[in-house]
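Read the single chain below, which is given as C-alpha cells and is the form predicted alone.
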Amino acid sequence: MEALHVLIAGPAGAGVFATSNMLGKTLLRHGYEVFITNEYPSLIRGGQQWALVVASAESPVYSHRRRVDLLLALDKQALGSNLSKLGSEGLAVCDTADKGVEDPRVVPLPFREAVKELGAPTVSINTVGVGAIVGALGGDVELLKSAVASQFRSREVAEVNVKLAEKGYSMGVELRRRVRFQLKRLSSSRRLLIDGNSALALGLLAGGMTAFFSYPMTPASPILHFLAEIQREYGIVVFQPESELAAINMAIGAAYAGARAAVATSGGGFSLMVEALGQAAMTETPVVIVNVQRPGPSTGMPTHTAQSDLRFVLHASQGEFPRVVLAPSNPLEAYELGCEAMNIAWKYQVPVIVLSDKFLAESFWTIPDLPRLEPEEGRVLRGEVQGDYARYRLTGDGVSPMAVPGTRGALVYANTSEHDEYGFGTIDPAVVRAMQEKRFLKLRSLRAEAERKGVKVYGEGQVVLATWGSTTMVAREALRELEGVKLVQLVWLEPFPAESFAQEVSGRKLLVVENNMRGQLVSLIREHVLRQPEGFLGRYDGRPLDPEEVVEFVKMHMR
C-alpha cells in the first residue's frame, strides 16, 4: 500500500493539532483514507508536541509508521527534534529563520513574512505551512481553502487564514518536483474522520443515554466536553460534579430513577469509583463506566497510552459479582460498543465497563457513515405494576423486573447490604445464598453473548496473533507485511469468550501483543483457555506499539 506520512511538529500553542485537522480534512475531501495521531507532554504550558497525518488512496489506514515523507516544523526545536524521522527522500519545510541545520532535505520558506504581510498573528504560520504542504503535494487549492475555513468559527478569522493558506500553497507549488507523492481527486462515498472519544460518546447516545456525569481526567475529558456542547440538541443532562466519586454515585442515582446513565474517566478516577462499582452490582443498577487508559500507577503519564488496567477493572471492588468488560479497537467499534454497553447494562442490570485508551481516544480514523442503532429497554416496568412486586424477584435467568420509583403499585427498595427479594436487609443463610446465585445466573446468558460476539478474526494462517483494544489496529497494519498470520481480536474480555477463542487458536502457534509489561491478556488466556502463548510482545513506555516492531516480533517466531 502506498501511503503518505506527514509529521507536523512545534511548540504547544502553535496550532499543531489544528494544522493536522486542516490537512486531514483536505486529504479526506480529496477522497483519501486518513489516519491522525498525536503526542504531547502533560504540561500546563510549553513543551513540544507533534501530530502525524497518514493518507492512502488504496485501502484503509489502520495505524502509524516510524518513517515520514514530509515534515512541517513550526519552530527550530521541532525541526531539530524530528528530522531523524524523515526518510532519505523526504522533505522538511520550515520558516527561513528556523532552518538551523545544513541538510538538503530541509527547505526554508518565508512563512513569517507571509503572516506579516497580512497583519495576522505570528502563530498563524501553521496555516501558511499547511498550505505549503498541500501545494507541494499538488492538491486542489479549493479543497484546501474549504478545509481551512471550516476550522474557524469566526468568519473574519477564517477569511484571513484562507488567504494565508493560499500564500503557503503558492510556495509549495515550487516544490512539487521534489515530492514523489502527488494528490489526485478520488471518488468516494460519504465517510467520517472521527476520533475514538467522540465516536464512543455518540454510541452512548445511540444506546439511549440521557444522563452523563464526569470529572475531567485526561484522556477521557474530551467525552465530557463533546457531550456538554451537544446536550441541549440531544435533550440530555451532562454534569461535572466535584469528584469521580460524586460522578458515579450520581449516575447510579439517576439510573435508579430510570435514566440511562454513564460516566467516563481514566485509571486514577476509576480507582475512586471502585466502592460505588460494588454498589451498582449489589443494587443491580445498570450503569456504564468508560475507562480511557493511560500509564500508571498514580498520576503516571496523563497524556500517553497504555493497556494496563485490564486486570484492575476485572477484579475491582470487594466481593463477587457479574460484570461486563468490552474493548473497542477503532472509532466504529467504539460507537457500536458504546451503544451495546448501554443495552447490556439495562438488559442484565449489571455494571458494564468500556475499556478504551489514549491512542484510540485521541486518534482519528476514516470510517463509513455511522450505522443506525437503537436502545433496548430491557425488563423495565414503567407506569403501573399489577400484583405483588419484588425488585429482586428470583427468576430463571437472574434478571428481575425493574420498576423505577414513582411506578404505581410498586414499592422500590434499593439496598447495598445483602437483601431479600423485596430489598429488605437479611442475614438468613438460605436467602443470602439464593440472592448471590440469582445475580450469577445472569452469567449464563452473558457468556452466550460473549461467545457469539466476543471474538473477531482477520486473515488466516498457522500463526495466530492475539490482541485487544487499539493494539488491534497496529497489528492490522503489521499484517500487510506478514503471510500466514491470523489476527484474533478479543472484543469481550469479561465474560471471556473462551470456547470461541480456543477454537480460533487451536493447532496454531499463538503470539500475543499488547500495551503493557506483564501480559495481562496472556494471563487471561492461561486462566480461561489453559494455553501458554509461544510468544509475547509488550510495550510499556507510554507509546503505542509500532507496526514495524510487531512485524519483527512475528517474523522472529516464524523462523
Second form
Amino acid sequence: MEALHVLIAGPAGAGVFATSNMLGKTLLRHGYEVFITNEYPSLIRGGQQWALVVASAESPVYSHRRRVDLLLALDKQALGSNLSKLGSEGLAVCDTADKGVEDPRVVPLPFREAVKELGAPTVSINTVGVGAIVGALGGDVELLKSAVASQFRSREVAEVNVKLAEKGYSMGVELRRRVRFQLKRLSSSRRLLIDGNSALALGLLAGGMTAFFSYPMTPASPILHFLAEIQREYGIVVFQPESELAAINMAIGAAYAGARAAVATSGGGFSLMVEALGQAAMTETPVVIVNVQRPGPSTGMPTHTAQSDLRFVLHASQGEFPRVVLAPSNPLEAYELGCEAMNIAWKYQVPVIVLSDKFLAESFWTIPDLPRLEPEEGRVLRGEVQGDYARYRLTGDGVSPMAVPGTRGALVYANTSEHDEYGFGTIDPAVVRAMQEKRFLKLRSLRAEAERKGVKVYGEGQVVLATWGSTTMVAREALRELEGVKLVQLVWLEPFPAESFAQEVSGRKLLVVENNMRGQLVSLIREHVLRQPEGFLGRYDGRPLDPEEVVEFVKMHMR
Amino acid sequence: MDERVYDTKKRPVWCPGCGNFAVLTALRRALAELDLKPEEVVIVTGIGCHGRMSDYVRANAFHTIHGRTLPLATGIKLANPNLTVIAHAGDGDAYAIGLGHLPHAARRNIDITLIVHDNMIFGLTTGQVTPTTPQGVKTKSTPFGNPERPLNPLLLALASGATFVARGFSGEADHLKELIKQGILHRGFAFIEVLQPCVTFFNTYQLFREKVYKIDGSHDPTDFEAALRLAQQEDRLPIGVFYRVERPTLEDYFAYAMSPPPALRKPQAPDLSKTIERFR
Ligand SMILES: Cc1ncc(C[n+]2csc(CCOP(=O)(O)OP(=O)(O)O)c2C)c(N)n1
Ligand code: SF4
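Could I have the structure of this protein in the form predicted together with its partner chain, to go alongside the form predicted alone above?
So here's everything in the complex, that chain up top.
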C-alpha cells in the first residue's frame, strides 16, 4: 500500500493538533483515506508533542507506521528531536530561524516573515506550515483553504489563516519536485474523519442517551466536552458533578427514574465508581460506563495509552453479578457499541462497561457515514400499570418489567440491599437464592448475544493472532505483511464468547498481542477455552504497539 | 389524604423508643397533609437504621448505598422534576462518608429535601463515633472519649448556600411534620437536620428535652446573619426554620431538556446529521 506519512511536531501550545486536523481534513477532502494519531505530555505549556498524519489513496489506513516522509517542525527542538524519524528521501520544513542543523533534507522557509507581514500572532506559523506541506504535495489550494477555514470559529481569524495557508502553499510549490507523493483529487464518497471519543459519544446518543454525568479525567474528558457543547441541540442533561462517586450515582438515579444515562471516565475514576457498580447490578438499574484506559497504576501517565484495565473491570466490586464488557477497536465500532451498550443495558437491566483507550479515543480514522441505529426500549412500563406490580418480579429470563416512578398503578422500590420481588429488604435464604439466580438467569441470553456478536475475524490462515480493542487496528495494519495469518478480535469480553472463539482458533497456532504487560486476554483465554497461547507480545510503555513489531513477533513464531 | 396510604404495613424493626419512629410518623403525615400521591413521591434512603424508612413508607423508593443519597436523589430529580424527591440520611451517611456531596447539593440548589436522622452515633453498626458525636463521649470506637470536635451541620449547610435550613427534634413530632411540609414545598434544596436520639447506643432524649426550644416569630428566616447566629448556639438548641430564600434551581438550568423530561421520553434515534458535519 502506498501511503504518505507526515509528522507535525512542536512545543505544547504551538497548535500541533490543530495543524494535523487541517492537514487531515485537506487530505480527506481530496478523497484520501486518512489516519491521525498523536503523542503529548500531561502539560499545558512546555514539553514537546507530535501528531502523525497518514494518507492513502488505495485502502483504509488502520494505524501508524515507523515511517515519516514529511516533517513539519514548529520550533528548533521539534526539528532536532524528530529528524531521526525522517526517511533518507524525506523532507523537513521549518521556519528559517529554527534550522539548527546542516542536513540536506531540511528546508528552511520564511514562516515567521509571512506571519509578520499579515500582522498575525507568531503561533500561526503552523498554518503557513500546513500550507507549505500541501503545496509541496501538489494539493488543491481550494481544498486547503476550506479545511483551514473550518478550523476556526471566528470568521476574522479564519480569513487571516486562509491567507497564511496560501502564503505557505506558494512556498511549498517550489518543493514539488523533491516530493514523490503527489496528491490527486479522488472521486470517493463523502466520509468522516473522526476520533474514538466523539464516535463513542455519538453512539451513546444514537442509543437514546438523555442524561450524561462525568467528572473530567484524561483521556475521557473530550466526551464530556463534546456532549456539553451539543446538549441543547439534543435536549439532553449533561452535568459535571463533584466526583466520579457522584457521577455514577446520579446516572443510576436518572436511570431508575427512566432516563437512559451514561458516565465516562478513566481507570482512576472507575476505581471510585466501583462502589456503585455493584449497586447498579443489585438494583438492576441499567447504566453505561465508559472507561477510556490510560496506563496505571494510580495516576500513571494521563496522556498515554494502555489496555491494562481489562481484568479490573471484569472483577470490580464485591459479590457476584452479571455484567457486560465491550471493547471497540475503531470509531465506527465505538459508535456502534456505544448504542449497543445502551440497548443491552436496558434490555437486560445490567451495567455495561465500554472499554476504550487513549489510542482509540484521541486518534482519528476515516470512516464511511455513520449508519442509522435504533435504540431499543427494553421491558419498560410507562403510562399505567394494571394489577399488582413488583419491581423484581421473577420471570423466565430474569428480566423484570421496569416501571418508571410516576406510573399510575405502580410503586417502584429499588433496593441495593438484598430484597424480595417487591424490593423489600430480606435475608430469607430461599428468597435470597431466588434473587441471586434471577439476576444470573440473564447471563443465558447475554451469552448468546456474546457468541453471536463477540468475535470478529480478518484474514485466514493456520496461525491465529488474537487481540482486542484498538490493538486490533495495529494488527490489521500488520496483517498486510503477513501470509497465512488470521486475526481474531474479541469485541465482547464479558460474557466471553468462548465457543465462537474456540471455533476460530481450533487446530491453529495461537498468538496474542495486547497493550499490557501480563497478558490479560491471554489469561481469559486460558480460563474460558483452556488453552495456553503459543506466544504473547505485550507493550506497556504507554505507547500503542507498532505494526512492525507485531509483524516481527508473528514471523518469529511462524519460523 | 389518610396517612395510612403511606403505610407499607411492615412492622419497623427499630428498638422500642427509637427516634426514627417519630420521623416516620412525621413524614407520613406531612405527605398526607400535602395530598401527594405515593406515585409522585420518591423516598431515597442511605444505609443505617434510618435507611429502613423505605421499607415503611409506601411510595416509590430507592434504598441506596452508604453515603450516596444526595447524588442518587439528584439524578432522579434531574431526570424527572415532576417527582417529589425526599432523601433520608444518617449522620454517618450525610456527614462522614457522604459529606463530600452535601455542600454541592446545597450550592447547586437541586429541588429535593434532605432529612438527616442525626443520632450522633453509628446505630446500625452498633455504636461507633460519628462527626456529630460530642467531644469526650465514649463510644465503641472511642473507649477513652471522642478526641474530635463535632461538626456543626447547620453552619455547614448555611455556608454552602442551602436555600432552606431547618432543625427538628424527634421529641416534637408535630413540629417536625410542619418542617418537613415546608421543606417539601420549598423550591430548592431543603436541608432538615433532625435530632433523633438512639436510645440503645447514645440516649440523648433527656439532654435534648432540656436544651431544645422552638424558634419564635421574632426570627427573620431571610436574615442570613441571624441564621448564622442561631446555628452557633450550643448551650440551648433552637429548632425550626433557620433560613429560607428563593434562588433558581439546578433543574431550571436544564429547562431546555424538560419538556418532556428525560425520564419520560421513549428512546428515539436522534438526527445526528448536523453534528457530524464537523467531521467532514
Ligand atoms: C462503604 C461502607 N462502609 C461501611 C458500611 C457499614 N455501615 C453501615 S451503616 C453505617 C453507619 C450508620 O450510621 P448512620 O449513617 O449515622 O445511620 P444510623 O444507623 O445511625 O441511622 C456503617 C458504617 C457500609 N455499609 N458501607
Ligand atoms: S440502634 Fe439506635 S438508631 Fe438504631 S434502631 Fe436502635 S435506637 Fe434506633
